[in-house]
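In structure tokens, one chain follows: the form predicted alone.
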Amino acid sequence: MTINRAFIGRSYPPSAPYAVSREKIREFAEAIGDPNPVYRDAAIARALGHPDVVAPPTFVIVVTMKVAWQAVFDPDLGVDYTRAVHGQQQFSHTRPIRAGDHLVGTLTIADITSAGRNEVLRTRVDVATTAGEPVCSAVSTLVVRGGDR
């Protein structure tokens, strides 16, 4: 089965809002082993010009992974997830994610290409606040290993 190239450029509806809390940021920072106090201490974050604690740059994956599943499990797109491996991930931040943010993500199928017997799916998730302020763009590459082609 091949990935449906008619989906290139297609965007999915925005996700439900994700509420960012101090606790979620602290838990993520602990999970990745980053002791930076700006992720845990609001006073330190404010002294650095932030309104509250900020999240590590990779925290956005918590939001974007849920959004990306829309494409991966869309039967009309045709991704065989049992043959897929994660190829690459890029984040471009407009501003840090902060405790108190309510974020939504909009998924777009950026490109679908062939690489030998494999197919490469590139998606972009644009993350913004519920008020429409851009926060981050995440580009993900998924390689679907070839089979019967």
Second form
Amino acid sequence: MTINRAFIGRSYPPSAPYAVSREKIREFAEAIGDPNPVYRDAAIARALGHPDVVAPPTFVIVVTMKVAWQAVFDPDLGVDYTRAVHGQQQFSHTRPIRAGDHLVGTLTIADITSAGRNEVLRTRVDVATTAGEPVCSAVSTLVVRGGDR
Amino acid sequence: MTATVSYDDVAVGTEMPARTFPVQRLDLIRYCGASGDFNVIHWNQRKAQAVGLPDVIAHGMFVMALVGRFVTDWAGDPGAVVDYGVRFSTMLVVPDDDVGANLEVSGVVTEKLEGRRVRVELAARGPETKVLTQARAVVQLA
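Since the structure above is the form predicted alone, I would like to see how the form predicted together with its partner chain looks, so please show that one next.
What follows is the whole complex; the chain from before opens it.
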């Protein structure tokens, strides 16, 4: 099944705001086994120059994955999710995400290519605050394995 | 941001001390919950094997997070990690045997950039093979 090339360059409407809480950052840090107090203690984060506890560098996937699902589950795009694997991931941070942020993600279909029998979908989610301050850009590559059909 | 490593103290070739991160089934379950990624291949052996996998596999993003921790611990401030990208080359299989799989992580400074930033090249190996390639980060040093 080929992915619809007409979607290359298309952007989706901005997501609903995601409110980053101290407790969610703590939960994520615990899930990756990281005891760093800068993810838990605002005073320690402030001593490092941050306004509040900051999130680990990959935390933003909590926000961007669901934004990217708009495309992955868009029937007109034609991604067979049951055959999809995560190929690459890139984060470019303008500044660290921190508790108190209200984040909005805007999804763009960056590219769709073929690699042998596989289809490769590259998406970019630009994450900004509701005030319009850029925070992070997340580029994901999804490889949809070619079937036996 | 206050990285504890100074730009002046590193050179191209400076190695980041290697570490081992054990990964067990419980870690994957916890990551499912925290990340919102409940794909069955990360917790259900029966369904993972039904789609042709040898066993339950770790989320690529969980592996990326562990390697990210390797970088943030080295730098001294998570906010110092400016860019971070990986290619998921092989999956990390996590058997249900109370041992799991060990992830061995190492890194080296490959480039000194402007603005007291460095590029580091990271390596992550499972019990059998590399699980990441092209794993690189740009870190803002003090």
